[in-house]
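One chain follows as structure tokens, the form predicted alone.
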Amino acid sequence: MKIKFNIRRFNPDDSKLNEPYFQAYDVEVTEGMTVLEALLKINEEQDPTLAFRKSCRSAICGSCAMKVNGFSKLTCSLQVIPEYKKKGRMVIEPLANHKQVKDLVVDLNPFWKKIEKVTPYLTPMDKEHEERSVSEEDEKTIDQSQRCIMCGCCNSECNALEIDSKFIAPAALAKAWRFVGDVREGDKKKRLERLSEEHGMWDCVRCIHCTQYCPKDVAPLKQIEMLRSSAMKAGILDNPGAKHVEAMADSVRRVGRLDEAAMTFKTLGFLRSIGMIPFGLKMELHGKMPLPILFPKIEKIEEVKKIYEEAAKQGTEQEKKKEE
């Protein structure tokens, strides 16, 4: 059957055309055929000049990652008539978040400098601890992490790096917790204080994008969750992301439920918060302003209050296993 692709396409020393556009192609595709050998036929067959990239085929190495119908993929294994059949169409754009650099070859520069900002290797122990084994437990506790490939999708699917390019990113932090977590690092509390520090791990917004399109199962969201959990544990608390964890934890302990308002001043301060005025201003006029409340205890509060108690106690256990 043949399907047109759409695809994106770039080409910075065109004067002619030297903003993006989309370019047709119509494919004679087969069963079984995927996105990137789709490309690759276009490239031999109609147009040599398609530039993208390509290595091992094999879901590896990560090189082929591009957008897909408008979610990142990788082209070598994603077939494309289950994909026609789904969405109706095919478009291939390269990974967002990304300056384009050709067609869908991106500028991954960026990307590389966000990992490298991690330390991506194990720092030594001192002579006390130097010697270490690794238990099976503790293997799986970074298993997840390490099954990343660099492919960039969910750095491209992260709504936190497109408001702010200096934000650190999914993949880099899910590397850091690949170190954080291992039992032979030697410097695991100046690592967690870095990674708190502002464009850092407290700045991802949880949207679930990176877990959801990440295509080793890596789920780097969960890796942060982990890198937060390390840092309020090691007493890293000095930063708005630990405040704000610790404001919410409070108020439902408090009174059950959040009190937003109170939260505010909490996170960020007095200081701060005064001047977050004219932004809650604007919140007031699209109805989005949380306004205090003055009685706000739910009923059977000292059920809440056993909750905290129970795994507080229970938190005290684990504790003391690790210990021993």
Given for the second form:
Amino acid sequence: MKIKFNIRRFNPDDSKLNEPYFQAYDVEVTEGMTVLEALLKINEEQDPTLAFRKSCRSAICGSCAMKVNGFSKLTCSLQVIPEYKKKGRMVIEPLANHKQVKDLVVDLNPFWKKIEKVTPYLTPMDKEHEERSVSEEDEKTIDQSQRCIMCGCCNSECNALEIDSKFIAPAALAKAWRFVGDVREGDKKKRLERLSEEHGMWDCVRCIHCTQYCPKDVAPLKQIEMLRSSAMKAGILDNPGAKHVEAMADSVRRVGRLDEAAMTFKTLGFLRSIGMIPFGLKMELHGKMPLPILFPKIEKIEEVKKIYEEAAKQGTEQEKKKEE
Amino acid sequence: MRAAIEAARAGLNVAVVTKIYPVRSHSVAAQGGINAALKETDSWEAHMFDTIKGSDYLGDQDAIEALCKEAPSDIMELERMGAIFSRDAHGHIAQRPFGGAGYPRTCYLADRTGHSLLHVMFEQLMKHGIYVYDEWHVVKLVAEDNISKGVIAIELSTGKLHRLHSKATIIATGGYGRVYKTTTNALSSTGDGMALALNAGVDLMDMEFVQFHPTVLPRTGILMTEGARGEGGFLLNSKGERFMEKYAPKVKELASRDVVSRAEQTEIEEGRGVNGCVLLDLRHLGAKKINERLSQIKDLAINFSGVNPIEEPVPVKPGAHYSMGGIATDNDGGTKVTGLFAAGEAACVSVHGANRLGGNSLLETIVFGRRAGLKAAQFCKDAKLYPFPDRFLKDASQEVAVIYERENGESIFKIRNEMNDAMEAHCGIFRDRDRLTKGYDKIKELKERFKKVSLTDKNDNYNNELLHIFEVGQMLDISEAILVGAINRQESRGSHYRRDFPKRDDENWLKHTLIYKDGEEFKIRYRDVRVTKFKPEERKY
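Switch from the form predicted alone to the form predicted in complex with the partner chain and give that structure.
Okay, now the whole complex, with that chain kicking things off.
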């Protein structure tokens, strides 16, 4: 079956082609052929100049992540025919949120720098040279996070990274949990403190894209949530992220709904809240500003209180069980 | 990376040069595990015996002793570095049975052991602040008067050639699976370091010994771990028989890889195959075990062959997997050239002899990587830094310029495909003089044609076609070395099976093949195997 591949190309060294453009290739595709195999076939039979990364071709090295029909995928484990039948097209582009360097190759240096930022190695609790006993459950806690192959799909799909290039981003955060969640790790608190800083784990907007597009089921958002709750349990609360969570919980407990204006003050403090005034005025213009003073309790606030009490009870019970 | 870490720990200024990113290296795909005698009821001597027997007595026994003796402490060291292993009910590192081993001594993390260990190595690289030249491909090892002076590498993002000046160089570039058409190896497993070393005046040892893994997916060559059989999987022929009962009545599917691959090939050639394959049946293990211990295998079988192993047997066949041969080194990675070291699959110490046991390759990279790093560090403390001979850089840039200037030559892909076909047809599991000679003639012809290949892509940045020309040139040298070794070894031992010489011949052939280059000619000599504890005996499973 012949399928048209539309590939977004770019070569900064070529004066004629130094703006990104699309090039179409007709590829004879056989049953079972993967997108990566089709790209290799283009290289061999039509155009050796098409640049892309590849290595293991079995979904474990992480080289060949690209955008296929708008979404980040490992091209080596994606079959052409089913994808084409579903989408009716075959558009290949480089990963998003990274600079296109040539054709389907992107600049991964920022990606590795972010990984380096989370001190990505174990700092053992005790220095003696003997095996630490690790229970099956302990291993399970970090197993998912350590499946990461560093392909970059999650960072490519990350909405927070799109607006803030300094954001640590899901790949590094999943890596961070791999150590914070490790029973053998000695520096958990220090790690959590650093992750609570600006551009850190609290900047995630929880859009779930990272988890949705991860080809290895690492579920970065789940790891981020575990980092956040570990940080709060460890008493690392003096930052806008943790304060926001507390303000939210407090608001619901008090009035049964979100008192957004009050939350802004609690999250950012007085001085930084002043900086939010222009944003507030804009909201007001669009009729979206909540009334700060008149914020009535909901009718069945007692029910909400019960939920809180029940949650607190269950939480303590779980902690007790874990200690046993 | 293990070598770099050890050298950095010893206080050396170390850099890693790699044509792909460190976590992309093909160790990442090692699935099954890493061997070590950890339990009191096991012993390093037993591990040593299994390895020697597996090697069909071609392994050097002092090297194997080091491998097996040092394995337990190296595993503990990995654990300290942060490696995650699957655990038993007591929280200790779990171990599973593997082919050719008399004891369940393979440590693992599900079916992702290589991935776990490679990422730990990368973490330690960052911990020690080791500089990595990402996406730099080495085009030349610079050795003058038998002394290593560094390397010349091309920066793939710009196409610029650089000299990297050093007291010592350690080659750890892995295997050459891509010489063959059906291979479990990555697209980047092109044996670069072996060919570079050969051309720098170093010997390649035992190149005729190519391991064919018994369970790979047809067409793609993707690996189904030996752990699948370790966990209890069966191999069936078209009649539904567990045919391994015939070939290895005692251990059946868990005989060593050469034995199982030959059995499969025989079944297929005698008409008891299923579309050129045999069947790997895991159904009786049940969904729970498959999902927990072999989840990657399940995904690979579904994504690449459209078969769910929980419901159906998976068609598999033998495919080129591992190079027992490589750069001849001593037990500390040292080569004939002063200051040039090698470790891992690129090297041949030799611990695998004529056939490697599953779970021993990751172990070799760790034990001998560490040893080579340490030795290189000791060497550098006393060695002097010789001036870099700039004529090498001039020659290299001249060679690259010539490739760019050539017009209307043949396509490199065509030459590569013909090489793949020739090696598959003439230098596979079953060999004889006639086939091998045909293969040799074909490679010689391709080498001539290779001199006239030209580029379609004349760009400098990320020129994958140029990179592939380097790779194919290297693989042609490797192919020739494999064939020369195979033609001359007139016996059958381990993975090297000659139909015209079907018996092992210890009297004449208990020795290593050494291949070196004299001008353009490949010359051959032999070295005796070092036998210490275990005298050669017949090998039966």
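So that the term is clear: the rigid core is the largest set of C-alpha atoms that superpose within 1.5 Å between two forms. Numbering follows the first chain given and starts at 1. A quick note: this is a predicted structure, and the numbers were derived from the prediction, not measured.
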Item to check | Rigid core superposition, residue 314 Cα moves 2 angstroms or more between these two forms | outcome: yes
